[in-house]
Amino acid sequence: MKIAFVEPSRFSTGNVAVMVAEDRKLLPTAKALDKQTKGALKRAMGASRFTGKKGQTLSIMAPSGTRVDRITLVGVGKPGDIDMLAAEAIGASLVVDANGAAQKALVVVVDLPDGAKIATEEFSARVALGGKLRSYRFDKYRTKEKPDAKPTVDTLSVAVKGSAAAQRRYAVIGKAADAVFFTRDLVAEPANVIYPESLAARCKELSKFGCKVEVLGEAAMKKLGMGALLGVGQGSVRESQLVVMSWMGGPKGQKPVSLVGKGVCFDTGGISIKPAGGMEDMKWDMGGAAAVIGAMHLLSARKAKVNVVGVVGLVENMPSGNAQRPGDVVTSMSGQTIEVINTDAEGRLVLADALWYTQKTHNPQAIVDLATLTGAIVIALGHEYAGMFANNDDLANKLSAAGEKSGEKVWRLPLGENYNKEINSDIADMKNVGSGRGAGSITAAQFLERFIIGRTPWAHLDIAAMAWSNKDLPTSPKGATAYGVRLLNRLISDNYEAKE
């Protein structure tokens, strides 16, 4: 879908969306259209439940005598309701509405009520971004599809006074859509297409933005002593990989921010095999790695003034005659030994070596890992928040703020010594699951904390409930969400990036 910015006097005929504030207050363009249509907009509102509340829409066929064919009223609510996320949601909802009416072109005329605390150019750019994000489809494997099932909107034009300023702003934030689409594609691909080596190859595409990409194979990881990661992948015919992506756009000598992702490209559970029902969804068990890759895509594409290193451990967890067994003991890169009680608690083993490698090699000022780690987090938080665990209040607060601003929210959960004791092993330094069924997400985080060196600020995000959605979301259709890309970008831009 193409994005364009035009002056209000220059939009063409077709499907036009105009804005209405709460209590059915027509904003200037809507007021002018109502006058042209001899009160049609007011009559339509009077015959409906549309009141102009944030997110409401009402569409009517335009009466004869106007140059437009279809008019959509969109509620912006009160001045205090209007922010970046609201603007994105408006753009997204209007694209859905226009597709439902089989429209090819959509024009959104931007008018804001007095008192709105967002600049018009920012609001306009966010409307365009929301529409772009919602237009995503993963349909490359569909060979037959009914014409009425396909989206029709091919152009979204935002009509706003000072359109050049809005265009410039979109040129900056619009790169997020490219990174999000790249990430969604990675997660949506089947496991016979995306596996450790092919995903590592996709990471190399970031080189075009100036991001340095290094791939370590099994021989290199064995030399480094990564027994935890390699143990997970040993049952697969696919070779495990560790990918290191470096973007050095910040001041020379600045310690990097490090992002680490779990990349289990398919998770059968190994010998502790999962039930057959729903196992096909385990192609997205690399959602944490995909988020890190997408964040590196966005940061390098927009030339962020910061040093960032992204590390992803890529494996397949498969059952075979060579697969890791329950009861095996592996030695991690840190030298700590791990008794593998459950081979389906594999993501933490991958992250253990990836975290240690990242700290030893890059000495980061802060480290954030993302993983579709536990089903327990879905039970605890549903699909509204990712679970956050942190050893540093400042980093936790920064992530919480970034989550609220980006719409990718996190909720902090506790760590503590009593939880930590749950993963003590009788024969090794630790075991990879807790003693009972309780606090599964917390004991997983406690396991990871044992691989954080000293006082390095660290946060773990359990995104098991967020990487994929079984329903449409405001700016994301059903399927892969790319959760984490915009959260990490916001975290870095607000707190670590050099300012002009």
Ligand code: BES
Given for the second form:
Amino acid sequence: MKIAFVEPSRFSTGNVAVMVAEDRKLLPTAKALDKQTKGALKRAMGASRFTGKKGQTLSIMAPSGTRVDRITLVGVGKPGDIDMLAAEAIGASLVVDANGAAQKALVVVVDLPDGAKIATEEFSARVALGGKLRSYRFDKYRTKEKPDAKPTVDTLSVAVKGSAAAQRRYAVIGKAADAVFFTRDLVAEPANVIYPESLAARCKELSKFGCKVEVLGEAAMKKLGMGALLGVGQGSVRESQLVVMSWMGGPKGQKPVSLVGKGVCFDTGGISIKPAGGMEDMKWDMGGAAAVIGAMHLLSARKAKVNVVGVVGLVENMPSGNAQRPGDVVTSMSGQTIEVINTDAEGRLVLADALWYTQKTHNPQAIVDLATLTGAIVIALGHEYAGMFANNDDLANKLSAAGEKSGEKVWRLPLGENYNKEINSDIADMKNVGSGRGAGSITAAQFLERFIIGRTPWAHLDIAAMAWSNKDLPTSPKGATAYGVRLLNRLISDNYEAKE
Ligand code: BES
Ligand code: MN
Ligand code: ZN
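Compare with the form predicted alone: the form predicted in complex with this ligand:
And the full complex, kicking off with our chain again.
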């Protein structure tokens, strides 16, 4: 679906969406169309529940008095209702609506009510971005789909006075859509296509934006002593990889922010094998890594004025004659030993070495890891918030604020010494699961914290409930969400990036 910005014109054809404020107050373009169609818009409103509330839509087919094929009224609510996320949701729902009505050209005419708290060009660009994000579709493996079953909208045009300014704004924020789509594709791909080496190869594509991409194979990781990560991958015929992506767009000498991702390309559970039902979901157990890769994509594509290092640990967790056994003891790069009680608690083992490596080689000012780490976080928070754990209030607050603004929300959960004790082992420095049955997401975070050096500000985001959605979301169709890409971008742009 293409995006265009045009000057408003009353003579457009196609599906024209016009804005209505709360209490059925037609905004100027809607008013003009109502006149042209001899009151069709008002009559349609009167015969429906449409009141102009934020996000409502109502369509009229083939109205007379105009060449427009279909008029869609869209509610923008009260002047104070509209923010960036609301604008994105409006763009998204109009695209869904037009696709449902087999429309090809969707024109959204921007009219904001007096007193709206968002600039017209920002609103316009967000409508376009929301529409674009919602238009995502992973259909490369459908060979038999009839053309009439496919989405029809080929162009979303935003018609607004001063379209050039909106266009310029979209040139900046629209880059998020490319990064989100990149991440969604990686997450949606099956594990016979995306495995550690092929995912590392996809990371290399970021070099076209000037992002430096380094790949470490098993030999290099063995030299570094990454026994925890390598133990997870040892049952797989696929070679484990560690990918380091650096974007140094910030001041010389600025310590980097580092982003670390869990990249388990498939998680069978290993010898502690998972039940068959739903196991296919574990192709997206690399969602943390994919979010980090997408964030690096976006930061480097938009030439962010910041130094950022993204590190992803890529493995496949398989049972085999060579797989790690429950009870095995591995030595991590940090030198700490780990008793692997459950081979299905593998993400923390991968992150242990990736986190240690990142701190040792890049001395970051802050480190954020993302991982589809525990089923328990789904039970605790559902699909509304990612779980956040942090050793630093300032970083936690920055992430919470970035979550609210980007719509990719996080909710902080506690860490503490009594939880930490749960992972003490009788024969090694720690074990990879807690003794009790409770607080599985917290004990997992405690495990990670043991690999944070000194007071390095660190936050862990457990995104197990967020990386994939079984239902459509406002700007993300059912499937891979790319949760984290926009959150990390927001965190960095609001807090770490040098301002012009
Ligand atoms: N990848 C899973 C967590 C997961 C579960 C992600 C559901 C997405 C949806 C992780 O590796 C795992 O298996 N965790 C175990 C830990 C347990 C063995 C302590 C879990 O949550 O059951
Ligand atoms: Mn697992
Ligand atoms: Zn896993």
